[in-house]
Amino acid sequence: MNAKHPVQTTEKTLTLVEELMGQGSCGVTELAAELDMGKSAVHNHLTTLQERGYVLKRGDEYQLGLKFLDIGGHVRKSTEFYQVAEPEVKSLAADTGELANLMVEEQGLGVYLMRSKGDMAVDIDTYAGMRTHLHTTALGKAILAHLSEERVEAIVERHGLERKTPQSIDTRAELFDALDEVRERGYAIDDGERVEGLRCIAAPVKRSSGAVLGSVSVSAPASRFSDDDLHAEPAERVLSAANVIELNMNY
């Protein structure tokens, strides 16, 4: 949904913040050129953010400050789903030795609420707060499978079906077939669809009404998750974790 009366100053400030997030650190001249803004305007936005603690200046370059982490941590900690699911996600990671994840959907994208690493877990690019296309992950497909067809269509219309790897779903027909399989099987599988060589098993977490709250998963290198594993003990462990979270959320 587009704002009826967007505040241009706010839009510019947020655009600067997002650019700094992507670049890591930038100087005023580089930001002004990248965003097609005047240097003085960029400088004014940055110094205001700096005074409030949201931006730090290192030499001639600016970078985001940890005050954003304070806000993000507060938002996550105040989320009931995170509070209830956290111990079970940690237990899933410890029991499997792999990487366990928790995701919710917001504005048509998947947001990682947390991840927990077991003893053998691989370290990939995900982090708490990271947003990703739902169709490219088992976590996302577990969520999509329990949204209405109209909602799924709206998400695809807004965000598309970008291919992250050659294995990614990139057509509506393929997506809806995959979602049918998720509902029939009870869990979703990602076979290198966002990160090549990584396999993931995810189960939805739902309200007693059937509304989906999010999803939980375990990820591992394909060499440690065989075809049989995808439908055996790891899948059962993920389904069990989802069930425990559901019970604690609903009762």
Contents of the next structure:
2 protein chains.
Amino acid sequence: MNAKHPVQTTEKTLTLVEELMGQGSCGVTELAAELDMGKSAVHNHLTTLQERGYVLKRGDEYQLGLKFLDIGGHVRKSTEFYQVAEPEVKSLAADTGELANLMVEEQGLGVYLMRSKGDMAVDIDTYAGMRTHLHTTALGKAILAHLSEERVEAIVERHGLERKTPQSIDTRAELFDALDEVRERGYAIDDGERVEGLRCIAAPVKRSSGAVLGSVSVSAPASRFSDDDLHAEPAERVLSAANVIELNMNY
Amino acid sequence: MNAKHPVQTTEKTLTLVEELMGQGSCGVTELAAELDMGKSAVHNHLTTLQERGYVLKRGDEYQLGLKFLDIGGHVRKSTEFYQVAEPEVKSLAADTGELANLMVEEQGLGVYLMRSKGDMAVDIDTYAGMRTHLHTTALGKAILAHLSEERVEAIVERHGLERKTPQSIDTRAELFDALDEVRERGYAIDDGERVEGLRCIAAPVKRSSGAVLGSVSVSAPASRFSDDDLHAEPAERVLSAANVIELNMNY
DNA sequence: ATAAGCGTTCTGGTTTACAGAACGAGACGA
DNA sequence: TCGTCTCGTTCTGTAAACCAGAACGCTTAT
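Follow the form predicted on its own with the form predicted in complex with a further copy of the same chain, if you could.
Next comes the full complex, and the chain you just saw is listed first.
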């Protein structure tokens, strides 16, 4: 549902914050030009944000501060799912030596709640808090497979089916086929659909009611996740991690 | 410096966000009462924030979403100091088996940039992004010890010397004595000054210019950090971690 | 020297945020 | 079953405040 009486000033502030996140570090004039606002307006917003700790001034340039991490970290820490899953994702990373991830759905997008690196883990561009289209990752497909068809339709309607690599899913038919497969097999795979050469295997975590809470995964370069291996040990280990989390969530 | 023409609407939005962070989950009426605002104003702000992904509605209550973690995570990831220090803090935790931390100063407060748990690590209430008074932790004292005296004065002026436990520093004289000691010894210690029974040892990380970038630490229960041991292996290991980070920052 | 660029300050007109009242829906008890 | 209380939401006029634009120092480049 959209806001019937949105606060336009707040929208401007948020747009400014998001622009600053994209740019990294910016001057007043540059931001004003980028966002079609007057310099004074931009300046007023920035100084207000600075006073509250959300923005820092370094020389003549402004940049986002760590206050966002404070709030975000607090929100994450207060999440039961994160608290319960965290140790299990860590041991998943330790056991496999690869990169283990935890995802939840929010507003139709996938949010990485955490990532834990094992000894050999690849270092890709993800970070805790990062958002991604659900259809482009194994984690996302594991979640989508256990939402109602109308929820999935609504999400596709809202966010589209953008392609990240030539392997990405980009039609509804492909997506629904893939989700059927996930439900049958019990876990989802991603073979270079978001990052070329990266394979990923993910299992859903569900409440005993059947509602999906999120998903767990392990990512590794294709060279270490061969076609044969993929469906053996790694799948086994990811499913067991998901199962442990489910048990601990349901007490 | 304070904003000469602050955007009051933005301030209201931020106050609302911070209140929501404190409360966890709240209804419109409760928030309106808490903040002395009309219900319609609170509602307008919340729906605006919701539309942008910063706030979620669950039933009739509103709560903060993970968008803050997205922005905060992005800011952290873009920080050179974090990128460089991260692997070293991880191995510090792995080697000692305890809780290793990384802190930077922002707006006169200490911000935990990361925490990494070793096998036996205590689980305390800190989280990445959390802010704390600098004078209450070894990490903070390691930073303060390498700021100019007027910076330290300004920080004390701004944030005061609040006590967390009976052991906390709470006078300027005590603080400056402690900082002298830190400079002489090369590292800072905290013996139950923030959390009773928790000992902590921290070393500053400095640019070759002498400017302090932040600090690294290891925390453990007093039972595992005896008086004798504290200044031997742990101190050695923390100093070496700080040194490695310094070398990698300065290329 | 001069000019061009920046961030910052100032002001008034007009956009717009918001108090307060009214509405609809659900929960509860009589 | 009905009335009552409370919640989130919608609506409206008016008082407030956001902001374009111009002006001001300041630094840097020509």
